[in-house]
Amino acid sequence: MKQLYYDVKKCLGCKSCEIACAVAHSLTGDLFKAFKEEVLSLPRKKVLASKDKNYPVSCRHCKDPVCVDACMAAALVYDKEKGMVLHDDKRCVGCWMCVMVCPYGAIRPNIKTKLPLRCDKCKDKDEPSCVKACPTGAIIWQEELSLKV
């Protein structure tokens, strides 16, 4: 299954791997159209800087994810297969536990909607919006055990 990883080193903190994921998860799709929404769109992604360093944070869909485990109403479950966190929007209760213990901060509260926010992979699509968007290939999707380190 592929992941999605980081190359810092690239990563310019340009933010359009936001941009593209607020999009991605807008109603139309469209950068124009998304802004005229009743309810904005936000990104699953954010990218911190420290150090002189851009860091991109999204979900990294634990093997033994701790928000799962402190979700009281069971909204979240671990998909082995796809290996994701999968969120049933109908179960949350939006008591932002999965916030409080993710241990990178990669889960954000949509106050609006009172559900969390975290990294869905572009489930739909073939790739990543924000691997498409990023202009220097700081964010790199491909298998998991293709890795080289």
Second form
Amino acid sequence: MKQLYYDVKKCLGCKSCEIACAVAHSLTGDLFKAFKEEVLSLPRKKVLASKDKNYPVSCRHCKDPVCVDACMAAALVYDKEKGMVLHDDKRCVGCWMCVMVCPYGAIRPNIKTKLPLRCDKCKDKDEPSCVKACPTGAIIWQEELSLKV
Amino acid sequence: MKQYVIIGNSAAGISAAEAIRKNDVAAKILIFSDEDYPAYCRCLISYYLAGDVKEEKILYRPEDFYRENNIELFLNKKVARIDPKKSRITLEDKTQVSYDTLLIATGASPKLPETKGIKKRGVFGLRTIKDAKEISGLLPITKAACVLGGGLVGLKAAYALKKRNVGVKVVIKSRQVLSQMLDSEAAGFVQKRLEENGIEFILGEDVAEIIGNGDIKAIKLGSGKAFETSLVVVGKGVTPNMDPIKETEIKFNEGIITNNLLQANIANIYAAGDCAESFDLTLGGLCVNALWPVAVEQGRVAGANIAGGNLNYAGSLGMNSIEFFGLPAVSLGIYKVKDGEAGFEELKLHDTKANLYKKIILKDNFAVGAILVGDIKNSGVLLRLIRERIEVSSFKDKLLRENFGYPDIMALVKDKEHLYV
Ligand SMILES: Cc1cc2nc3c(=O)[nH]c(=O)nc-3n(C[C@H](O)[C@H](O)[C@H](O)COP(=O)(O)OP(=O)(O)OC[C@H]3O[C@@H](n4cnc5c(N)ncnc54)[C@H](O)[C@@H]3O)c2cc1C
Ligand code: SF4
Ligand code: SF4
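What would the structure be for the form predicted in complex with the partner chain, given that what you showed me was the form predicted on its own?
Then the entire complex follows, led off by the chain already shown.
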């Protein structure tokens, strides 16, 4: 299973990944057109600064996802084969139980759409859009086990 | 081959059944429910009543769930009694079923006050899909409805009724809405938002009588005032379903008393969900936290232990998340310092114009609770501070800030960080 890793030393906090994420999840998929869409596409990733370092924060697709336990609409499910937490927009009621429990703050409410914002690893593309967008190569997309010691 | 019996086919029962099956592929699993519906998302019945969610979307598991997992489901079968000495249950129809291990996941039922007229036709609790359907059936002929109680379920019912174009008055004994999860400041924001959307509140009043012969005509308040209504929804909290255990040696206070394995005082009986008392992390003692996520987690732990595991249940804490008309609010742990209680510190931010309110309660530099209104995005990180008892002094000044987040607590959490290299 591929996972997103971050070389924090390289992250400048420029938020190019946030913008790329918002564009990738917009209707048009185009930066300039995306700004004009009726419902503004928001990033599923947030770069947070802490003690002069920057940390891109997004959903980790936990193996024991507490958000799935908390989802009272069964809109969030863990797909074992894909190794991903999937979200069914049509079932979601926007109750934000998932937001309340995510230990990483990696799922955020979009009050306008009433749907949570959460990384889907750009499921239709061969790699997440944030990876390409990072000018310093701070975002690493690679198989999970190799980095875990 | 073991035979496991589960009473209750909802959050706790289902997650327990899944956990048992994960650990034991051969065992017989029997689930009994006194409802006539396969497992559904109970918390969604108000959304169903409002017309926001269709009936198909309310099922909690796919149709073939029971077959796929080789679970025998008995609907419309009420368990009348448990006989721990003989390890068997007796159904209302006198059938007896024996078990090797039993899980009690009977949940809870709405508390009905002893108000005069409370048994009249047209007075409902809102707990089951059946309740929601019955209420729904009356709405075309209902002009004005009344909700008793300003808790979560009461407000959700009021929202649903309003959404269906019925006039709603909510009568609340205390001086604020959601007194079980918000302080009065936070409650003010929520109440205002609901009022702006046409829901009326009568605070600090109790109902003296529900008036009408046969059908309901009016509500009379303690102050003597009365108003017309033909439908009453009671949302005054819930009480654990203890009927089948009342005459047994199973110990209970409000709910069944469990240990850290979620086992009752009898070795082959476990309890989980709204019917169980377990360790509360912020109160430091046993209590019922009647919440969906808690029921799911407890079910999973109990199920694993029933199947021979030895999982420790760390404990639960009171928490909730709501959203009405675009205003989200989250409450975690201790949300209000009682008058005169010393040793607490409150960090607070109140911005009426921006509809923003944040309060974090600390004790000796440990977070013990919080309320967030308007901006709830990092509530899970705060929850983690409370759960894992993380000392906050090194980042205290940042707790209320917009950019507070997981990176600030990363070095202090239990699980070692491995994504940031
Ligand atoms: C309208 C509404 C909104 C809610 N909103 C929220 C929310 O926003 N957040 C939140 O955390 N929680 C919410 N809840 C609470 C949540 O639904 C419960 O905490 C949860 O359902 C508890 O699950 P449980 O499995 O313990 O019990 P229950 O869901 O109560 O299920 C109990 C099961 O036991 C069966 N049963 C009981 N007695 C017997 C018997 N004698 N014989 C056979 N079967 C029996 C019942 O038929 C049922 O299947 C809400 C509840 C309601 C009604
Ligand atoms: S939303 Fe949070 S809890 Fe859920 S899988 Fe992602 S990181 Fe884990
Ligand atoms: S907001 Fe949607 S995904 Fe999150 S818990 Fe509620 S229903 Fe589930």
